[in-house]
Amino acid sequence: MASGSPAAPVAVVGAGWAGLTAALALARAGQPVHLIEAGRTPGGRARSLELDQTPLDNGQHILVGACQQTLQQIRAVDIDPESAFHAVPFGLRMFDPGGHAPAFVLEPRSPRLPALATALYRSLPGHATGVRLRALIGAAAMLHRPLRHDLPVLDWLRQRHQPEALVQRLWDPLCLAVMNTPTRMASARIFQNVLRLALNHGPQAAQLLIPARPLGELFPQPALRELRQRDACVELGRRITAIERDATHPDAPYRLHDRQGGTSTARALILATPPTATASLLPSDPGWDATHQGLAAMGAGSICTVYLRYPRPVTDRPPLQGLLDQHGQWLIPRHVAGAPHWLAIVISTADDLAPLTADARWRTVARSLARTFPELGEPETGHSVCERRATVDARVDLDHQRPPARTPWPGCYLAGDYLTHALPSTLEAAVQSGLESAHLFLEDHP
């Protein structure tokens, strides 16, 4: 078949949420698609796995109601978000080590400014009235006054008169949850954008959405089913190691080589792979310097999720509890996802902690939880699942360093959560990028 023929496929490399979104958008537009994924399971860094014969996930992902593009993609594969997620009104309860009562509570009746201000005021008992009022005025400015220049979140918080009690018990853990980057380094512009998206658009946008089913059932698996129904070629467990193209011919096809020696041909290409993997597949010619510099600038942050299995069902815990000064920041009982014996503990920026083996990590977390919540008792077993490159390093001025989705190769595009401006590495950022890469191809190939 001649290269450039309408029947030649568009290859999408990577079946994470960005790649799946791009592949679906192209297939729905009538384009032939060839989806290639190195892993045996779709979903990338938000995929399902099985531990002790229980379906769990490689990480505990929580959405907010403002993730409109992600929720729309889930609806489009015939999954109802109303039943797929456990919705929790915005609010936080944070526990110190060994503290049986919460050390910090922020539970506004509504995320709207009057109710949020009242909740913030009440969260600062023992502080002078002037300190509390300045903190409220500063928090209101954080939500409603755009930043002219980026700066570290910690500096921004201090400029907005946030007392250390709020920094340590609210903003530090919230920034880690959203950005996987400490406040001393994280981009205030990106953090502000996330806060405004979630808190400036009413109660629905601010809801915390905890998956009520394994992640694979919410999008990756139904997305693959639809792609196959639309006659897309789907290959799992195939790792692409090299890409070639004759640069002297503008319509030359792409040749994709795998580590088993196989080769595939495509008329266009979307690389929905992490920055380091993407860089390894692209040419090192001078014309690609800007792309490579952008990819190298993304950095990486790790996230570990500890799963603990208890002998009795743990169904009496709230859907989300914060942990202060412990080996982990968030406790999520898995009974909402059909695994009542399991608890998930999220450890952001795990590489900043002392290195531990997987066994030592879950045991460390279990001991800490037993001191804070003695009613839990001792777990039967545990697992530690770490994503070493879970997110980009969402530091100051990251947006100025992101590479563009279009590349120097005609018909070659990048996709991934690291490309979406004003957002950290989230499912919403991945989905938005997947849509953008597909739309760019359709614009360039009407």
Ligand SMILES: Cc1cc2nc3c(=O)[nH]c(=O)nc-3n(C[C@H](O)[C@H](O)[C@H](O)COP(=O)(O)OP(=O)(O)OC[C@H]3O[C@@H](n4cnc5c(N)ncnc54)[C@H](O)[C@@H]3O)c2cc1C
Given for the second form:
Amino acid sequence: MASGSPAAPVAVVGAGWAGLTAALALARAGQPVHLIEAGRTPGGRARSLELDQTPLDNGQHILVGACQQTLQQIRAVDIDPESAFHAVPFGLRMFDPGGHAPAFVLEPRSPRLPALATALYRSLPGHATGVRLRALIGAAAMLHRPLRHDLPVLDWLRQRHQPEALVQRLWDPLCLAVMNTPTRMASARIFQNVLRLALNHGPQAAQLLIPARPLGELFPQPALRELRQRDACVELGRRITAIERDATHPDAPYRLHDRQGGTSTARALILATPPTATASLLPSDPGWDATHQGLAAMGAGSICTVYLRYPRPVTDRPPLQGLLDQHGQWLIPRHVAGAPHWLAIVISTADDLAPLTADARWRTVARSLARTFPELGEPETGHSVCERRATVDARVDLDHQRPPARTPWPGCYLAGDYLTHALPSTLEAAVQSGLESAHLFLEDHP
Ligand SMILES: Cc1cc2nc3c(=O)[nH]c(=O)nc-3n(C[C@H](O)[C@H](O)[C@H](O)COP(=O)(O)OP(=O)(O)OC[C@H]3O[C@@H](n4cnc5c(N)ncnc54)[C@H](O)[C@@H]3O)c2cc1C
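Please supply the corresponding structure for the form predicted in complex with the ligand (the preceding block corresponds to the form predicted on its own).
The complete assembly is shown below, putting the previous chain first.
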């Protein structure tokens, strides 16, 4: 392919959900696309994998009905979200260690304000009426009064009269689930935006959508299939290590070098890689200061997932149970390779478990779980997968630190979950950013 000619492709580096979305949008617009991914499978931080020959996901990915762009992308690759997800009405049931009855229940009849207020009032038994009323008036303001300035979620909750019981049993776990960032650091503006998107738009937007199929089948594999059908060049297992461009020519092509010494040429470039990888591929010239400062400001949080296989089926359990003060926050029954015998335990900020071996980690989690749910008994086996850089920390003022998607190089754009304004690092943020990068390219190259 001649460098710089109209037929030279647009290279998309990274086949996570952002890169796949960008590549599909470009290919559907008739652009020649070259998708390059370092891993052997597509999907990035939301992918299927094999652990000891067991097909599992690298983590539980829960959406809400408000994740419109993600659901739209899934539909566009011919996957029906109705059958691909279990839809669960918004609600929470949290269990203390060793407690057989739930320690906290918030199960509104609908996400509308009167039903939410009633459920919140009921969730605080044993509190004085004044405390309960102040809490629900405060919570209503949290949903309906947009914040002018950002502040830590914990400070916001205190300003809005949320009693300690509600902070510990509702807001702490919810904030961690939504943003993978603890309330003392997390951005109240981003949290509020997510709450408003999910809870101010009716029951469907508030539904929790729990994948009923392996993650790879929901989007990454069908997306690759469509890209190949559209004659895109797709390369897996190829890591780009350097990018060059002759800065003296505005139309100069990009040269992408890989680990094995190979080089590809592209007329434009979408870097859909996480912040650290992106920073290592970009020039460090003075014109790039804003981009590098933004990338360097992105902190990352870990998530571990423990999978336990029980001798008896466990999928008759509720689709989502919350765990308080335990090794892990959420318990999700899963079918794995057709077997309804698996539980997945999601562990955000898993610092105390991280130093353990994978084997010791699942056994520790299984012991702690058996104390809360003795009916489960002993698992037959288990697995553990830890993602050290699972999400970008949704800290206060993150929105001011995000780098722009258009870079100083003409025709070079950034994409990824860390770029989307007002959203935490999620599939929806990744998909929105993938679409945005493709739109910017098409706008600049009519
Ligand atoms: C355990 C876990 C649980 C999560 N739970 C949820 C959830 O419940 N709900 C939700 O919405 N989100 C969840 N997330 C977050 C979600 O997975 C991410 O926000 C999203 O997948 C990020 O997509 P991305 O395309 O922006 O980045 P990535 O998925 O990181 O994609 C970047 C891709 O670039 C590739 N790459 C990097 N460097 C190079 C290079 N030099 N050359 C070539 N390729 C390269 C990588 O291999 C990767 O495939 C979770 C994440 C994890 C890890």
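Keep in mind the model is a prediction, meaning the values are calculated, not measured. Residue numbers count along the first chain shown, from 1. Only the largest set of C-alpha atoms that superpose within 1.5 Å between the two forms is called the rigid core.
After superposition on the rigid core, the Cα atom of Asp52 is displaced by 2 Å or more between the two forms.
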